[in-house]
Each structure stands twice: as C-alpha cells, then as structure tokens.
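Next up: a single chain in structure tokens, the form predicted alone.
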Amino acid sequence: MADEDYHEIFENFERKNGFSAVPEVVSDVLFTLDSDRASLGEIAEIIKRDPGLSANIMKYANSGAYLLSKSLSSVDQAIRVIGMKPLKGLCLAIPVFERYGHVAGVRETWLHSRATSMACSILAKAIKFPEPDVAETAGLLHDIGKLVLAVATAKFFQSQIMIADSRDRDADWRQEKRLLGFNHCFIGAWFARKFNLPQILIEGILWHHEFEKSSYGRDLACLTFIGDQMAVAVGKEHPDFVFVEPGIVRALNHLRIDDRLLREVLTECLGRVARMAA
C-alpha cells in the first residue's frame, strides 16, 4: 500500500462512525475544556448529561489509575483527581474503545493504553518532568492509531495478532510501515490534530517510537515510550507485539534513569496494574 492510500483507512473508518461519531456530550466536554474559563463543577454538570460516559469515568478513576484512599462515589470526585488535561484524553478515548470493544484487539490496546498511562504518570513523577498530566494523557492516547487499524484494515491487524509472537518479526510499528507505508503513530498523530490537541502531545504520539526524530517534544515522546514498554514488561503487551523492543536502553538513557530508578518505577507500576485487573 502506497503512503497516500493511507486516506482511505481513515475514509473506511470514518465510514463505520469512526471519530466523527462521539457523543455530544463528549463534544461538548471538549468545547468547554479548550475554554479558558473552563471549572471543574462545570464539566462534572456535562458529564453527567450521559449516565454511560459517567459510569466510565468513575469506573476509571477507581480502577487504579490513581492512589486512593478510598473508593469515589461521585463524577465530581473523580474529575478533581483525574485533572483538567488528562480528562480530555479520557473523554477522546473511553466512547471510541468502548464503540468497538468487540473487534479483534481493542479490548487488549484499551487495556494496554490504560497501563502505559499509568507508567507515564509514575515516571514523570519519578524524574520530576514538568507535566506529569501530560505524560499521562500521553500514554492513554499513544496507540489510539491501532483502534483505527482494528476496524478499518481488519483482516491486516488480525494478522499482525496471530505473529505476536514472532521472535523473526519486525516490531509492529516497523512492521505497519514496511507492509502499509505507515504505522500507527502516524494514524494516532492526525487523530490528536483532528481534535485540536497541542502540539506536544501530536508530537508525543507521533514519535513515540522514534523519540529522536521530534523536534518539539523530544522528552515526553521519549518517557511515552519507556511507559509503553513497562505496560509490555507488567503484562500489558499489546495484541499484535508482545516483546519488549532494544530501544528501550537507548530510552532509558536519554532520560538518565538508571536501574535504580526503573525497578522502583516497574514495581509500583506493577503494583497498580494489578490493582486495575482486579
């Protein structure tokens, strides 16, 4: 497949209500976030418009994404400790996987998108990165191409699940390249353009796999990718890739974490991982 074919996945996606299909009360969620006077009471009362879009968000906030001391009972609750920026993310990908969790993969890319944010969370903390909610909105955004390949080219990614793991195949990205012209992350780029995201976070997706090619958000592309290959190193691999790929030392060292630093960070990341499975 030819690089400028790639239009018509997002067409055949877009054909099966794709992105365009949100629900209103996400688009109007967006609106009011891209707002400067935006409150927090103020997106709970949208939020709370749509009773499944509610559930979700509650159901994520508790499932141990964030340390809690107890359980939150509210929509209110869970916006203030989820954030004004991550929430925008959450709100972009909740209706999307949840519309089609019944197609080959999604469920495991959600699962793994959930871990990966939480590793990019932990991380940024870890070595002070000055928006940890944007790593974090990051990691949960990263591999959101992958949904657009499940449905529009399934056959294809249906494929690439049954060579998971392929010790004589190339990583899926290298992969979606070689055979389609280009891969996920590029896919995932002109999703967080589609949305208005800023630039950083475009840059975050688009190069999380090849940190060293962004000229904008070189650091969070890098820390996004390091967060996805601890998401694969916990047990969260992705559906179609399920090893840990040689560039993470090169990761790793770019943002001088040393073993030190990366055994605690996977052993709490481990921690809340398993806190989200049960």
Given for the second form:
Amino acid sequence: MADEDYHEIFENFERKNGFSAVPEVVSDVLFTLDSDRASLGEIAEIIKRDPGLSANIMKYANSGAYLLSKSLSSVDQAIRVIGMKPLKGLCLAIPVFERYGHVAGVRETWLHSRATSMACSILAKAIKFPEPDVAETAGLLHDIGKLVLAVATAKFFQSQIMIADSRDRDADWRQEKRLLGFNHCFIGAWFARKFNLPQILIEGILWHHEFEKSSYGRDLACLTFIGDQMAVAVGKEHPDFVFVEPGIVRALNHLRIDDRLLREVLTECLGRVARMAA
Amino acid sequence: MKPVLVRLEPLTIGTVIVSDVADPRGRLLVKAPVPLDEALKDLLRQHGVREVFIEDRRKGGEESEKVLQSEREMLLRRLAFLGDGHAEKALKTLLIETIEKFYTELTE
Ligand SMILES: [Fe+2]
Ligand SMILES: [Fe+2]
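Rather than the form predicted alone that you just supplied, could I have the structure of the form predicted together with the partner chain?
Full complex below, order starting with the chain above.
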C-alpha cells in the first residue's frame, strides 16, 4: 500500500476542512457516549446546543430509517427512537454528508448508506445477529471512505462516476486499489479509528468487501456486505459502481441465509426503501 | 393514496409531484403539489434530483407500466455482473422475482 499517497488524501481532506464539518458538540456527544454513564436525556441536551445537528437528527429519524406511527417532533423523541448505540455513528455521518452534499456523488452515497443501514438492521434482526445496533451503524458508515475520496480526490471520483455502469471494469474497491494503491474501505476504517469507534466497527468497515480477510469481525463484515449489496439490488446503488457483486453468493452462504429468508428480508427492505424520504 | 418515491427520468409530463423537492443542499426547489413539465424536469435534473414523490397508483395504467418497465431495465443492468454459474443464476432469478413482485403489487 502506498503510504505517502493515502496520507496525502487525508491531508487534502483536512485541508478542505473535512473534519470541521463535524460540529463542536459532536465531540462532546462522543465523549459523553464513551463515558459509559451517559443518559439519553443528557445526550439530547448536548445535541440541542447545535440547532443544525438537532434538525438533521430529527430529519433522519423521520426519513424512513425507523418504523414510526407518527412523525417525531422533538430531539428527545428522535434520540429515544434511534437509541444510544447508533447515535455515535449518526452524529459523525450526518454532518459530513450534509456538509458535502453538493460534491458529485456524495448525495447518492448518502442515500445508498441509509438504505444499507436499513438493510443491515433488517438482516441483523432476521438472523438474530447479536448486535443489531452495530450492524445498523456499520451500514451507515461502510462507505464513508467514498465521501473522503469524493472530496479529496474529486477528479478521480468523478472519473469513476463516469464509468459507473460500464461492464468493462472492475468493482469500485478493486479499481481504487489498482489505481490509488488503497481503497475506500481502508480510508473508512481510518476515519472510524480517528473517531474512536469500536474495533468491531472498524473491522466491519475495513473488510466489507473482503469479509474472509477479517479475523475479528468476519460476521459483521459479511453482514454489512450483504446489506450493501441488497441496497444496490433495490436501486440505491453506488454513484461510482452500479452493479451487484458476484461475491454476494459466498456471503449469503457464510451467514447461512437461505432463499426464503432472503426473499423476506429483501421484500421488507424494498418497502422501507420505497418509503425513504429523499 | 400514499406517496411513493420513483425515478424522475421515466415520468411523463403532467404527472403530479406530491412532495416538496429540495436540492442536495436542502434548499427548496419546488413546492408540491405541482404537475411535471419539461422545464421543471430540466430544473430538477440540473440540481441533481433523480427521484421524486408521486401518488402511489394501485390501479395500474400507462404511468405505472412505464415505471415498472424502467425499474425492470435498471434492475437487469444492476445484476449484469452476476455470472452464469448455478448459484449466481439462481440468486439472479430470486432477486428479479422478488423485486418484480414488489413493484407489480405496488402499481396494481
Ligand atoms: Fe463499499
Ligand atoms: Fe456500499
């Protein structure tokens, strides 16, 4: 892996104020969440200090990510629905995706990430995965490395968008590895590490296209990959690569997901994605 | 009738958009309800809007047939990397059947 090259990308991202997109209060939220004695009320109070973040969290909670009988009207309600564990990932993802929504491919990556998060959460419940909240967050953050690429290597990313549906090409992550020396999974894991996310989540992000390589979080990486591919199948594809990958067959076998279960999960996913707000 | 999110491209002129449309930065582009015309379609395209909410028509008709056809084409395109091996073929069939069933029921 070409060390200098990815350092350059990270520096470039920071130069473009990538991390200033994460509002001040997020570090307080992360700190409080890490302290183990946080309450939802306390977290809500911190989030409310930033009206932009509050509005975006409410928008997210009302956007179809959760099954609601009526729309949520306060930050407190929204946070209760989201729950403590997924909050960390959300507080990181929402501001950066919001901040770079105008960059080519970022909005599509956000829609894809939200659909993947939904698919992972549905799938996790269906197979009784021990940590459905972690699966939901892994889905939301799995392609955060793509956002960094879109911002820091805009030319490269745009060139990939141009050939997104070309049949004469490699999958996004292989193509990145070949042309840049590393891929969005690697950058995503770096991002997750920088914000102190749990090791299992870092593994899930790092190996979401190569779950067999993960020794520590293979099932999560595999589940994230299936969620990712289901999002593509139902139409929330990657802006830079529109296809479902053949590797999904191995992943389904690994988690022993049979046809009946896959049909069920896919149908639920289709319904939820169709109701997802743009 | 509940609104359903569909791709902008195949929609015919006159289809009513039933939910406000914002650009990727969240700025309001158009207030709903509004019938689609060429100028509006262009404006939305220029602002990177690919999908809009229309009414979920369960009675079928030309519009839903077009939406269905477009979904089918997009789906086949997305599955083009799955090969001809037994497992990949079986998976492809399952995905197509499940997704087509979903859209057929939605537009019926
Ligand atoms: Fe990915
Ligand atoms: Fe993805």
